[in-house]
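Read the single chain below, which is given as structure tokens and is the form predicted on its own.
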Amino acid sequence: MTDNSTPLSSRHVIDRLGIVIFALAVAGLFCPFVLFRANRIVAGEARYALDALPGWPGYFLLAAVGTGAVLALLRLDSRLRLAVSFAALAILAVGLGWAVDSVTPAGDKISRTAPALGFWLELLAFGLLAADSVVRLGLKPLSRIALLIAVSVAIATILLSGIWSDLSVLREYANRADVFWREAATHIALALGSLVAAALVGLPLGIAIHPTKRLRAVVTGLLSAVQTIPSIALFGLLIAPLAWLAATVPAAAAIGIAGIGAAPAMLALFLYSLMPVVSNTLAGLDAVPPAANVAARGMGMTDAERLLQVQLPLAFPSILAAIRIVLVQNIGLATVAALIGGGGFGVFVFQGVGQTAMDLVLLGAVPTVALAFASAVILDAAVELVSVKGRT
């Protein structure tokens, strides 16, 4: 009697993305874990994990990362992969805090200790594993929002615990806490204010030009041309006319309009926001089934009633998708506003670039990325919820 069974091929056991994750995590083990500098401008001293975490903490960190990397190679259940990624990220977070505390002299307030290449490679590896696991799980919209809240609470807990208090970027924050929150409010006001203005103008504009093809082509062509102008160039182009307006019209100057500052930044972001709002409004109205319009007319609805009760509700998912695009776009573009005195997180980014202080750059960049990511997750879930509701 012969055995016809064949051994399980390794390609059925090993995950392709897992190979990349394994390579990144293992490479991180052979790279410096933290970088210590006596002050914010001198060259740093690289410290490997076992140097920064002598004794069992260092060996535990290496073992945990190595185990997580091996598990990432295997085709495991997505829930288990997600648990492995979160466990590895939590261990990295705690290990970073311990490493920074270990290498920072007691009572020292001048030195700077930052994550080095090894930490970033391992963070990237297990961040990829977490993202891939979430995608494979196919979580419902509300579940994705709940996961975002849970991750946010975990990060807030770490920050409030003080385990990262000696981390270089948080030392920069401690020195600029009042300025940080003022610029955070400015950044959010620029992003949200320009979005609201674009929605108030772009939605009626899209509705108005929808029936006329020639007018649609002209308006969308002009708005597309605005999109092609680089952000720094557009900010610069608005300085002269707004400065003239402020000098000529006292009322304009009285409400804060000037050649530099928040006014040109808000106007530029508004102009960039119009195209997505108008184009998605048109796309949403185009997607309304002809049968729905015919049925509404048969019920005796006026044009205004059809617009408000049939067309706009059916086009709403497309409009909400435009709001998602604009908000994420404006959160990023608002960073450039600092170049013309508009404020926002870009203040720290450009100060850091000018002073060759990477910690300052991170102080502005990390919150910007976090805001954009959270906004995308929440609005993606909202679009999906509205779309599902519209189909039922």
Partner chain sequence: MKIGALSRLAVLILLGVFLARPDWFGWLFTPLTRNGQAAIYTQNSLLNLTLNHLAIVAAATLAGSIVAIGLAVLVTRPAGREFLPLSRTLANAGQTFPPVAVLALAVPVLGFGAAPTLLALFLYGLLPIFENALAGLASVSPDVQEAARGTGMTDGQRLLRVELPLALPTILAGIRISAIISMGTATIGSTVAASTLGETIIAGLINSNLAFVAQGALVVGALAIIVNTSLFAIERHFSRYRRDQR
The other form holds:
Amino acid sequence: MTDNSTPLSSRHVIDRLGIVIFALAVAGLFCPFVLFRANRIVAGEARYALDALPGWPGYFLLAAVGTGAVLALLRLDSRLRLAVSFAALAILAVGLGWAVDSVTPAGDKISRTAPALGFWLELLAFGLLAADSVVRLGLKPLSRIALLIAVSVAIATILLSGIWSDLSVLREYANRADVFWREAATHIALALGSLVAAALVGLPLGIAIHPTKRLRAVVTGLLSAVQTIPSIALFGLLIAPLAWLAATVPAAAAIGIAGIGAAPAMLALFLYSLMPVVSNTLAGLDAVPPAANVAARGMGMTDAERLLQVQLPLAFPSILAAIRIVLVQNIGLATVAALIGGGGFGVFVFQGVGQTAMDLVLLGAVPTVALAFASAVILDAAVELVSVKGRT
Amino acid sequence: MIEIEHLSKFFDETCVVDDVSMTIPGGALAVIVGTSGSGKTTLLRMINRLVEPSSGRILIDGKDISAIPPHELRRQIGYAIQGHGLFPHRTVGQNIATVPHLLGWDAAKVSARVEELLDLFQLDAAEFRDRYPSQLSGGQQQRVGVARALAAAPKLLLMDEPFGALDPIIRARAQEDLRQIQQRLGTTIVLVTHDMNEAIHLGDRIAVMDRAKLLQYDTPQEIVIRPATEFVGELLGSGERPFRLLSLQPLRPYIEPGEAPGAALDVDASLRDALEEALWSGRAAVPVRDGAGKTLGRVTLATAIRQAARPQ
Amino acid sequence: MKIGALSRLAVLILLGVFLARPDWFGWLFTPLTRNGQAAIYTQNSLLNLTLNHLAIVAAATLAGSIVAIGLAVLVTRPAGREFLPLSRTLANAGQTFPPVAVLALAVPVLGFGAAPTLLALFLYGLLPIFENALAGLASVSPDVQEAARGTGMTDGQRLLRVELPLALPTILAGIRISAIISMGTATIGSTVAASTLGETIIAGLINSNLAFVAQGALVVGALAIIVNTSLFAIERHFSRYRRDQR
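Okay, that was the form predicted on its own. Show me the form predicted in complex with the partner chain next.
First the chain shown before, then all remaining chains and molecules of the complex.
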């Protein structure tokens, strides 16, 4: 029992997080909205919202953001707060497109205009408001996925509509659209391929070592040691054996195994993925109630039947949780593959760092983060769904 | 002495303690008994200000407790709860020393006190002092919990279902220990339980609560003989009332001179024990002896049966 | 555990000798070179790179621990409780950001060198510590909290004597996870010109000299394992009260 004796008179109309959001949004209004550079190399010139959006659109944007900030202050229904945040974000998105459009000289193809501090602060403020509303709504798993799809569709619509086509990141994209989709495919292949391989190996491995205490200790010890090796180091360490393999076994070279490239990246991601799969399989099997095992034996199930009908179904939520961990981890780690020529979104990130072209970094980083985030939301929802089902 | 005056507590709109008044004399063991949700725990927690009353007041030895800062008040009052609430990261010795440390006792005094208490609860200091709670059995954990509550020699001890997590045999031992320790130290104890047996067994005074109200506050005898409401009667269990009454009566006043066959009862036993013994062994009377083994006389089955009837 | 401590010591000694006298081990790396490339990286002393690497990781982890534990304490007090659900979600969502992205995005703010690496390590390292500190503080049982209040501890005493000590093993696990992630991210810090052990690996990749790659990777790997097992030993020490349960 907790102490509920605090007086309830403190239930005021101002929301505490709202104060933070209000402060961020208002601060954002006093910061530059976009940054214009005549070309990729020169220093940028800051443009405030009213400069970038002359006339009524500028005032409308300021008024909309201001209203949103004030509404965020108030203790309103969470659904209303979510609507306010989405409206503000939509207005900001369109406003950004217009601002970039009006700042960019007509017909110009080499200038680069990017969002500036003001825009980022507004994005942070209303993003926080949206996140907080979603958390407070306590959405069910399927509703969360639906919301994710709705947001994805909205973003896709904005991208396809061309409102943002003069935005610096999208100009970088336009210059290398083919490469972008090729690297995207590589990235996903790396992350998913290593996950599938790890699941195919890790699950039987976990089941096999589950009964033997010594074997468990050895295998989990080894795998967790692998996990502590920094990614770039593991990628690097794998180059040597694979180069040797490619040099000595022609068949290996023929199927694309080489010291540098996707092969060591794939192998490294696979090794990283094994630990969560194996340890969660073990934990899932451990969590099977002893009574269920005894009852299954008592009913005359063979070991195989018991595994398939009792143990694995009960361990499934735990195994699915491992898939979530591995997928999110792999999507992030796959960026490092670019350093050893393995491709993926990391190519843009490291090229961007090399050329001090932040737009290029964003072109690699934003899709990576979006992919990881979407996978996390979907798999979290899935884990919740199967766990709830298992309990009732 | 604890005086509770017109005490009420509301959580949001629901009333959990409704206008309760009672006085607990110094040195008494008062038991608050009731079903879960009756408000008994809230009433207890208002005595050390873990919960603040909505209205009414509590005086301890004439002083209004709302004038004492909560943490200072609590350091003067022992508090033991179900599942003992021992700090898992501290050893037995450190757990017991919690309040003495908060009160700033010097190390030697604390150490001596810890030893004294472990001794009092029949735990070997050398063996148990440096163990962690997870290394103790349930009964040992419970004893350490009470020892911790008594560490600073409080004049008042509050106990919330202290024996709730124990199995019946260990529970009976723990109850016996508590009675002895209370008699020895003269501590005033307020104990909350849902178990009427425990209440009758331990209490000098019993307060029966139901749905936020205090239904009856009286001696165990009065509660058994004259339950104030039907609910109190139900709580006692109608089939067991004569036996409860007998269990409250010591043998001594009913010893008569004469012989009886078979094994003797100890003089500290109750009439209920005598009845059971006589019925079970098929005897019309059982001999009674004192602690030294000297036979004092006998108690007859007829006496026991007569005393089981409801006094008019 | 004796064997663990011994092998940890052995790895540490081997690493120390290698860092002090890398040239003694040249023969080991020569087979990895081609066309008479140098077998040992000499642009920068391996010892300096290692110390730099460790310093950056230690500074970021320390700062991250202080801030993360402070925040976790704040949002678990009655005054900050309103921020708890959101901050938990943010910490969770924040960890879906790849450390590399955080690192790359810190460059425009701070330029090249150690500074963006430090910032990225600090920001990213916050999250696991914060999450674990929250979990640790939340896991203190209501019974124990109640008993602490009942014994007359003030709010501050309760935090310092009961809640934080009980949450410590979980918090330490968070610090360990954070430090290990930082060890790896610091390596990638070399791509933004931070002077860390990643330098040898990147140099090896650029010059196709596997010897450089291998020695950088081996040193980082050994460091990571030593740091991990040492922090794990500390963690075990502080959770000793949980063992030997009856």
